[in-house]
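Listed next as structure tokens is one chain, alone, in the form predicted alone.
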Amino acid sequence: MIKKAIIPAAGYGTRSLPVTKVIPKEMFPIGGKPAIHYIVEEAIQSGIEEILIVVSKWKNIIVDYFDASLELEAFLEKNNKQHLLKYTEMPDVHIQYVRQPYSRGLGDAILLGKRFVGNEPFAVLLPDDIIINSKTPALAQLVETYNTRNASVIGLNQVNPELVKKYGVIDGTSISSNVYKLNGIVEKPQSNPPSNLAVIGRYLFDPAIFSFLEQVTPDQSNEIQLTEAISKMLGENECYGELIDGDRFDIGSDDEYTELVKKFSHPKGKK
């Protein structure tokens, strides 16, 4: 069973500037919660117990935010608006944080809970990414993958053409309807893709991926590139990739975060 997960929110969120200076993007409104409000649940909705969150000094409103509101509890018990306190309940998992020093790139947030993970697999979700509209939560259906499988499992989504130099891409066998094996994966291909099949924010790993982590040479951003590590790692173990059910958006983007936050305003944006 995948019991522990964690959620890397350190980053600057630069293609959201300038409001990121001050809102972290895991904290942009959607539907009255903020953006990491609903990976959280997704995870919990997946089996998920205990969380690890990736946090920078400069991003202590999300340890607030999942924090007791005492003050605020007391004040609407005061001022008889005790039919607000719901909004005061957090989600019922146990949460624990960790400091980014440096921005050193995903790989690197995800080497900073090897400790927290201990010997157990795991969960990654991205707040980047938020996916709805699914009959399985997103990571319950990687969960059932890697129950099947007994081996590492990340999230995938089918794009154009044209936007496939934006993300990490695979070239995997295919297995079933909407399963792969991973024969290889590239970052960001500007050419000559070996596929349209991207990767996206979510990743179940066996703990071994953090030998093939701590193996990656810093990158010329002096970041641990996730993606060099998946592909160590499948010269040894394998891994799979499963098309996610399911809409999914980019909140770091302007367009599909506002397409987003259009549907949540209507109740049949809400699954």
Second form
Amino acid sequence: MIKKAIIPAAGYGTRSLPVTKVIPKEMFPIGGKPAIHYIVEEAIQSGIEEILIVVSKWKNIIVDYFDASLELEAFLEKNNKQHLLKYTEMPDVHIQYVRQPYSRGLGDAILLGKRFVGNEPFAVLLPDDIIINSKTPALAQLVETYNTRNASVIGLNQVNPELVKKYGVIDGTSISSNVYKLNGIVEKPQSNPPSNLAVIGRYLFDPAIFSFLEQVTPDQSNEIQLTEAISKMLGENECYGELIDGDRFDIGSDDEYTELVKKFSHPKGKK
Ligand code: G1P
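Show the form predicted together with 1-O-phosphono-alpha-D-glucopyranose, please, because up to now only the form predicted alone has appeared in this conversation.
Full complex below, order starting with the chain above.
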């Protein structure tokens, strides 16, 4: 059973500036809840019991959000608004935090979870990617393949060929209708992509990934790329990709965020 998950939430959110100067992308509202709330719920529904959120120093609002608000609760009780208290309830899960002191990319953020994870398999959920309308929560869809193959599994989405340059893209051999064995993986290929199978932000990793992350040298932007570590891991360990059922929205894209918000309405009965 995979019980631990890392949620990297330390990025600058440059695509969504200027609002992300003060409101982290992970806190963008969707139907009255911030985006990261949905990610935490998905993790819990997928069997996760402990979560590490990687934050940076301008992301304290995320820590505040998952904390209790005693003043607010007291105010609601005193003013006979107990029915609103349920909106202050947070997901029932153990969450801890670590700060990423330097913006050194996704791979570096995950490396900060090495002690938290120890020597067990773990999940990574990227909070940019909100996946809805699936029968099984997106992360949970990967669990069976992890268990039967005993190897890392990456969530995939088939995308239009002109969009592959925005994603990690795999070279895979199909082993069933929705599962591929990875032969290779490249980050944001600007030409000659190996396929149109793009990585979406759900991963189940064997803890061996940490030793490969430690071998990655920073790219031109001084970032440690997770994709590079996966590519190195393929030399020694098997890794699988699985098409995720559901509709995926990238909240860092204005259009997709707007489309997603339209699908949710604010919870009723608040007055
Ligand atoms: C990251 C990963 C990329 C993946 C994407 C999914 O990129 O590096 O491989 O396809 O998330 O959202 P980012 O969106 O952080 O640039």
